[in-house]
Structure formats: C-alpha cells, structure tokens
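Shown next as structure tokens: one chain only, the form predicted alone.
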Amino acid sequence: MHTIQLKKNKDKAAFQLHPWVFSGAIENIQGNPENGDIVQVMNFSGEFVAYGYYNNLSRVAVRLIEWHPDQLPDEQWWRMRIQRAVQAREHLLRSGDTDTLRLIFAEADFLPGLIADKYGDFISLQVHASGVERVKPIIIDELDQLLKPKGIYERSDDNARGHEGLAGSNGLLFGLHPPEFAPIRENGILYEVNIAEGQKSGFYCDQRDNRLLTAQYAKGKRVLDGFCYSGGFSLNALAQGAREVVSVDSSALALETLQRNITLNGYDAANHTAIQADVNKQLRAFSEAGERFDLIILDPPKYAPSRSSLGKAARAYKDLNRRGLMLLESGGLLATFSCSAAMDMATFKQVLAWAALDAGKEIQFIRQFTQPEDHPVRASFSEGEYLKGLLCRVV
C-alpha cells in the first residue's frame, strides 16, 4: 500500500478525526498512487494516522475514512459502513408519514464524497470522489440488498466531480428509470418529484422538519414562499390552513411541479398563486404595489460557496431579507434560511439585524432552525453544519 507522510506538526486535525488532508500538509509520497487508491497516512514521526483515498488533482489530497490500522477498507468495510448509515435512519424509514430522507451524508457518515437520498421507491446517488467511484458497484449492490428500491439513479454534481478529475455522471445505475414525476410522501404531504431533472438530487429533504415547524404559524395567514421550488413550505402552509399562499420561483419546472402537488393533495387552488420571477425583483414589485404578508419564507440558494465569498454573500442575504421585512407589519413573521456552511449562525443573526435596521423594523428572534437528523453533524467535522435558519417577529 502506498504511504502519505505528513509534514511536521500537520497531523493534529487528522488525529482528531477530521477527514481532510490538504495537499500542502504532505511531506512526501512513498510509491506512485493513482487517483482513487486507498493509501495509509503517517505523521512525520512515522506513526499511523488513518486510511483514506488519494487524489492529486484535488486540494483535499486525501479523504480519510478509517483510523484503525487493522480495519483496512475492503469490500466488507464498505458494506458495513453503508449498513451503519442506513440502520441509523431505520426509525425514520418506518414512519408512515415520510418515505423520503437522506440515507448517506458523506463525511458525516464517514463516507466522504458519497450522498444517497431515498425518494419513495427510488434512490438518488451522488458520487463526488474518485475513491468512491472505484467502489460504486458495491454501493449500488448494498443499497439494493438493504432497501430493494425500484431503481437507483445518479445525479452527481459535475463541478464537484471535476475537482477530482472525474467526468460528469448522470443516469440510471440500477433497476427502473424513475418516472418523470415520482410519488413521495413527507410529513403526510404527497409530492411528485423529478429525480432525473430536478434541482440537485430531485428534492430538498433537509428542510423536512423546518417546513413543519414553520407551517404551525400559517393558519389563517397570508403567506409568501420565496424560492419555493416544488413547494415544500407552500404545501405545508396550505395543509395547516393558510388563508392564502403566494409562491415565487424563477423555474417554470419547479412551479409546474408545485401546481401538480397542490392538485395531488386536494388543496384548494383558489388559495394559491404561483409567480415565475426572480425573487429579489418580485419582492421589490410587491413593495411598490403596497402588498403585505403575515408570514414570509425565504430559502435562497447557496450565496457563500466558500469563506472567501462570505462578505459578498452577507450583503446579498442582507438585501434579500431587508426586502422581505419591508413587506411585514407589526406581528408579521419572517422565516429565513441560509444553506451556506461558511455563514455561521452568529453571522447570520448579525446580517438579519442589519437588514432590520435598514428596513426600519425592530425584530425578535423567536426560533432557530437547523438541518434534520438524517443530515447529522459529525463532531470532528463542523463543516457539515450548513443549514441554519431564523424565525423573526416584527415588533
């Protein structure tokens, strides 16, 4: 087996179970490992640190996966890790109200570069590391044995794969091709999701708990759902008796899917309005028209993909939330989210305080939101905590 030796004093994070070894921490490489090979990592003194998969094209040169020297990552190791991740979610899988969740969450489940989501009878797979690409047949077989899905479909992010020197990979891996609109259930609400062509892997199951929590404030209210996608927050608000829901998204496919989901659940379409538009521009238009709402949900895409972009992202979050707050009167509620790992909760609160000041509003933070338990945060990998949200009340 090839060996990676770390530079002096560059082993602390690895010994503390952090899964990333950056290329700048490497002193030398013994042998000539190919990208995707399992290597053993030693510190400067020659002590064993961990096993991981190597890639010389990535800034993260080694993704660590096993810290016990006698547990070489072979086929059985991979199968046991997949079993462990799925078993940790068994109680969620047994729920009659939800058949959609994340089965494997990359580093959080000690499987960097691998994401698996269950959407009803289908599994959507994302493979973003060359070491995982090597064992993809094992992963597919084990998921089939454990869950017996109708099909497994790959929706890997081409940019993430490009950083590892991997070509794009999207398409059917096993079984039946998912239908254009696959039926799923979340919190007792029915959805039809487009696994093959929808955003990311087909559906954002990381907001499952937050949709339910936010909807409890919707009864009798006029609700605005910005960046609504296929309508998770909109549908939960309608289910809880919202007087009116206005859903805004720039994607025609998302709004088409949302309208199908409203019909699927038997909700009164007269209580819902869908608007295809840029959310920031639409918020401005609402303000100019004198529109007001009782509850506004803002769940934008990732504004800060890295820490270096945090300043620009903070300004974007501030402007977005300022426009939202201007559409709320006293007692109105804003549920606002960030899926940027670089934006921590303290910074997000500060951004909201600035937004409120610019909007001429005084706000209270009455609830904090985070990602659900099928998106766990590993103690040694704080970078996995990406989703945060705040429920703000205008006073």
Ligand code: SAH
Given for the second form:
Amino acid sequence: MHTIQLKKNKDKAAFQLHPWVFSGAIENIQGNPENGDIVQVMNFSGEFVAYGYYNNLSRVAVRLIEWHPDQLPDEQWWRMRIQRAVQAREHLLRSGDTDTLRLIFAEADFLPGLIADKYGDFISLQVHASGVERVKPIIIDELDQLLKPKGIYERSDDNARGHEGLAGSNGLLFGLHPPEFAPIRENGILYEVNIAEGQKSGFYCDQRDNRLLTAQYAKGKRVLDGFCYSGGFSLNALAQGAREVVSVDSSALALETLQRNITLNGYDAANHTAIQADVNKQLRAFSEAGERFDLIILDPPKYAPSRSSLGKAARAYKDLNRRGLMLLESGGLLATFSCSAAMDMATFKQVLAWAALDAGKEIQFIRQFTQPEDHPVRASFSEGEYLKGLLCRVV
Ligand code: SAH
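Would you mind generating the form predicted in complex with the named molecule now that we have the form predicted alone?
Following is the full complex, with the preceding chain placed first.
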C-alpha cells in the first residue's frame, strides 16, 4: 500500500476526522500512487491516521474515508457505506408523499466526491473524485440492488471533475434513459423533472422541508416567489390556498416546467403569473409600480462560492433583500435563503438587519430554516453546512 506521510503538526484535523488532506500538508509519499488509488496516511511520527483516495492534481490531495486501520476500503467496504447511507433514509423512502431525495451526500455520508439523488424511479449520480470514478460499477450495482431504479443517469459537474483531471461525464449509466419529463412527487405535489438537462441534477430537493414550512403562511395571501425554478415554493403556496402567486426566474425552461407542474397538479392557472426576468430588476419594477405582496420568497443561486467572495456576496444579499422588504407592508413576511456555505447564519442575520434598516423597515426573525436530514452535516465537516434561511416579519 502506498503511504502518504504528513508534515510535523499537520495531523490534527485528520485525527479529528476532517476528511481533507491538502497537498501542502504532505511531507513525503512512499510508493508511487496513481490518481484514484487508495493510500494510507500516517503522521510525522509514523502513526496510522486514515485511508483515503489520492489525487495529485487536486488541492485536496487525499480525501479521507476510513479511520480504522483494519477496515481497508475494498468492494465490501463500498457496498457497506452505500447501504448505510440509504438505510439512514429509509423512513423518508417509505413516505408516500415524497419519492425524491438525496441518497448519498458526499463527505457527510463518508463518501467524498459522490452524490446520489433519487428522482422517483430514477437515480442521478455525480462523481467528482477519481477515487470514486474507479468504483463506479460497484456503486451502480449496489444502488440497483438496494433500490431497483428504472435507470441511473450521470450528471457530474465538469468543473469539479476537471480539478481531479477527469474528463466531463454526463449520460446513461444503467437501465433506461429517463424521459424528458420524469414524474416525481414531493410533499404530495407532482413535478416533472428533466434529469438529463435540468439545472444541477434537475431539482432542488434540499428545499423540501422549507417549501412546506413557508407555505403554511400562504393561505389567502398574495405571494411572490423570486428565483422560482420549477416552482417548488409557488406550488406549495398554491396547494395551501394562496390567493395569487407571482413567480419570477430568468430561465425560460424553468418557467415552462413550472407552468406544466401547475397543470399537472390541477391548480387554477388563473391564480398564477410567471415572469421571466432578473429578480433584482423585477423587484425594482414592482416598487415603482406600487405593487405589494404579503409573502415573498427569495431563494437566489449561490452568491458566495468561496470565503474570499463573502464581502461582495453580502452586499448582493443585502440589496436583494432590501428590495424585497420594500414590497411588504406591516405584517408581511419574507422567507429568504442563502445556499452559500461561506455565509453563516450569524452573518446572514446581520445582512438582513442591514437590509431592513436601508429599507426603512423593522423586522423580526420568526423562524430559521436549514437543510433537510437527507443533506446531513457531519460534526467533523462543517463545510457541508450550506443552506440557511430566515423567515422575517415586518413589524
Ligand atoms: N427556489 C427554487 C430553486 C432556486 S435555484 C426551488 O424551490 O426549486 C435558483 C434559480 O435562480 C434558478 O432557477 C435560476 O434560473 C435563477 N436565477 C439565477 N439568477 C437569476 C436572476 N438574476 N434573476 C432571476 N432568476 C435567476
């Protein structure tokens, strides 16, 4: 077995079960590991630390996966790890209301570089590490045995694969090709998901709980869903009896899917308006036209991809939320989200406080949102915590 020895005093995070070994922490490499090989990591004094997979092109040179020296990651090990992740979600898988969820969430499920999402009868895989690429056939076979999907489709992120020296990968891995509009169900609401072409892997199942929680406040209300994608929040609001829902997104395909989803669920299309626009511009236009809403949802894409962009992102979140708050009267609600891991909850609250001051409004935080249990946060890997939200009431 190839061995990676860490520099002096560079073993602390790894001993604390953090899964990343940066290339700068490596003292020497014994043997000649190829990218994707399982290596053993030892500290400067020669004690065993963990097993992981190696990649000399990545900033994270070793992704640690197993801290027990007698548990060498072999085929059985991979099968066991996949089983554990799926079994932990068994109660969700039994739900008649929801057939769409994340089965494997990378580091959080001790499988760095691997994401698996279930969309009804299909599974979408993302493989972002060469160590995972090696064992793709085992992963496919185990997921087939556990879940009997109609098909498994790969939707890896080419950029993430590029960092590991892997070519882009997108296509059918097993079984049937998913239909252009695969039917799925979440919280009892029907959606059509384009698994092969949709954004990310086709549907944002991380907002499942928050859609339901937010929709509790929608009955009889005029609702604005900013960054609506295929309508997760809009459809839940309509299901809970919203008086009127206005959905805004810049993507024509997203809005088209949303309109189809409204029909699919038999909701009254007369209560819904879809606007293709930049949300910031649309909020300004609403302000100028004197429009008002009772409940506004703002779920933008990731503004802060890294810590270094946090300052700029904080200003963008502030401006967006200020514009949203301007459209609410006393008693109005803003459900606002950030999926930037770099922005923590405390900072997000500050941003909202700042936005409210600028908007000339006083707000209360009446609820906090987070990611659902199929996107767990591992105690030793806080980087996996990314989704947060606040329900704000204008006083
Ligand atoms: N709330 C959605 C997920 C939002 S994902 C749900 O529940 O499924 C972010 C969305 O923002 C994407 O659909 C993307 O098309 C859209 N988007 C990105 N930048 C935008 C902009 N400046 N104006 C409007 N929409 C934008």
